[in-house]
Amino acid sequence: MVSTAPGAMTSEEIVALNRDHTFFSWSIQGQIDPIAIDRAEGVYLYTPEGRRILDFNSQLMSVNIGHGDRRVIAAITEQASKLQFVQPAFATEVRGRLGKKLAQILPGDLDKVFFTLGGAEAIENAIKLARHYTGRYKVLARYRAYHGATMGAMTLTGDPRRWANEPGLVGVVRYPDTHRWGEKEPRPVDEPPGSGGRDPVRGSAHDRGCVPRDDRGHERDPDPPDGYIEGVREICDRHGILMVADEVMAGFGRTGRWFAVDHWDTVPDLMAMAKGLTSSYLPLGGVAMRRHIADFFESKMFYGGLTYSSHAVSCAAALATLDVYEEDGLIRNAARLDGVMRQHHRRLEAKHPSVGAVRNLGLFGIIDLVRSRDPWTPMTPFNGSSDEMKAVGAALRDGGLYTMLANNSIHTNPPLCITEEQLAEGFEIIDRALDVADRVVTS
């Protein structure tokens, strides 16, 4: 039996501390049941018991240098015992440094950042600069997208997450998404595309790698499909659009490349950015501008401001995460095991009949499941759950792997420091915990 170090809490006692006196997201308080963490390194977490968990989701979407990176902690103490806090208005040397570097890396001629304190404060702020700059105040949205839980970024958001905060910010005008999961009846791989221009799929030569096949065996249009972004930078154009993209959880090498834009060499007139810019170990965002967007506020007021705005200790935290990307060869790292994801979703789809659709890019990936192909029918009815999902997810937790699971889908998303053989443990758990999902198909 593995106990705790004398004098420390025990996972009981630091879950029922945390239930009783703080309140957590995106959930009915009564049903949290939180794994307590003592300590975390590389790929893994460790309960105050220590037994190990492997972190298949980077958290958030976010620690993708791993967790527990010395350098990292290095530069936020040095940082720290030299200068903890400045109000905004001040300039500091560790700010101006990580606005140098990040212009160095944003696509084309980004090369202006606003610094905030995560994502959704980046969406906040992308949305005051563009109506600034434009005097429009419409922002166009995709239907499904999720852009954070502030309120102008709930708003934006598409999903039923959105439903319980609203009414939000006026303005807003939602497109269709790209993907066709679920549709009744999906266009088959051979038939000339519509009007909305797309290219026929072109299976699984396709350079943005696995294309889930459809409820009838058909190869279905990767998301988005060819053209689309570039598509979307010229209607932009043509209407005198800015063009945003939300890279909060896209960008820092998650995809094989600094930047998800960057696989279709598009620029955005603003980017929001998050997560993987300090890999979450201290709280920074921002929100990255073209310089004729940048040069319009030399002379004109911009009315937006927060308090911990350039925080001298997450720039730090930023700055040597940046070091860690290119010293460690992260990015290229998670372009090289794109294709190895791939080569493990595609054995679970083939292994597993309540797999419906597999796809990644880079280590951005996911996992659908469905009680049925043919029809196609999600594992979950639309922004549910259910026993079968709840069961995957206790198989995945007793097998000592943390990740995501939403709706019908399980996430994998590790962090880009992980190796192959990290990488094939926990796809070997997730192998046995569909054997849970399967029964429900095969029955």
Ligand SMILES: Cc1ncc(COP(=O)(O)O)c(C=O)c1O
Second form
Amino acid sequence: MVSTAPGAMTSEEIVALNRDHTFFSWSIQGQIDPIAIDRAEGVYLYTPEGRRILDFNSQLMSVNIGHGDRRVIAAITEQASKLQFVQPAFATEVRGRLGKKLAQILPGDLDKVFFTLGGAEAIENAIKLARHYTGRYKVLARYRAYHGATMGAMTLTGDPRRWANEPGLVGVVRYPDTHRWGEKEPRPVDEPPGSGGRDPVRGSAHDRGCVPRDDRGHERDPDPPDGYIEGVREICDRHGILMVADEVMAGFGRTGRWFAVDHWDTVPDLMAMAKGLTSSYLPLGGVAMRRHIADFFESKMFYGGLTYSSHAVSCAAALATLDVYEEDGLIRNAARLDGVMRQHHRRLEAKHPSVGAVRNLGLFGIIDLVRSRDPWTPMTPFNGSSDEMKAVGAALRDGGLYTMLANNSIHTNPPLCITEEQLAEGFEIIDRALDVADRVVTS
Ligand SMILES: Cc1ncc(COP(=O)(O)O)c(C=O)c1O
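The structure above corresponds to the form predicted on its own; please give the structure of the form predicted together with this ligand next.
Now the complete complex, all chains and molecules, led by this one.
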């Protein structure tokens, strides 16, 4: 028997208790090997035994301001001691102030937000809003994109995580991705469905991983290609389709701008957000809508709601988080470190034959590992695993770095408060781990 008093347990005891009585996401429960974390500060996590781990993925690309920020903790504490919760039909100051602040930073006339608990619920409600508004039911989504694990968001998700959850929502129509066909423009849409959903910059769902733009033209076109996002906007306008941007992962400074669509000066009709909104200090998501959509619902019923919509303490966390981005210039920092991350990536690419390609936009980065660059042979087949990727993962863990490994790729998405020294520290650990991968390279 282990003690259940907090703060008294070893890593081993914590992991055993978690495994015995709690269920882990996206896992075969018998195969999981979680790391126990006791506390976190800045870019570092600490185990109960005091071992320091560099968080090179901001957890799930979400703790953008870094861990343990006292300003956000103070705002949460203050709000919690005054008003914890009223149901969403009430009005609160913190909710109103957060809505106004978001309206100021969101692109164009996106200036009203329906608050949810996270990203998937933001997507669900974007679908509802679009369907109510257009009176149409079809939703276009890309073949490769992750939009969340609730039923509707899962149906929109274009990756193997969807397969076990099918059949899902009626009316989802898929359209091709960009780089595989080398297209410079989106394919024409033959029919006018209700709404088009997309990640402006892809995260974990892609077989070549995350972000996208390779400024040397590498072995493929930039993704998204120049003009793509603007082209999607134009096609949507032409057919009366609402454009939904899923900024759950790419938003809130990750790419060096407030939102990824800002790189292309494009205003979607609806925008899903979560993660960086509170920097994950508390659960909160939202779907922002343009003025004409908000106006439509001035006289029409919206058939949707959530007990915890606009939760006061989560709103306080978000408001304080947005202040931190501004006070500390974190979005500028992400933009500044874009070039620094690129240099690290390139150094690793030049040194390690197992590095097939590297890409980043701001602090949204990825390293693709290959057995051979020519012909292109990923270290792990899409949706599979390999002993080599597992060995790379073990080497990173032993070296004191946490990040996400997906398919054949190593994600490099640290908190936006990271310094150049800490960035270098992370890439040193990756450098050493890549020696393991180099051993199987054939050309
Ligand atoms: C682009 C994107 N959309 C939606 C989601 C779902 O968000 P949540 O896990 O908060 O429901 C995620 C989560 O990773 C995401 O990356």
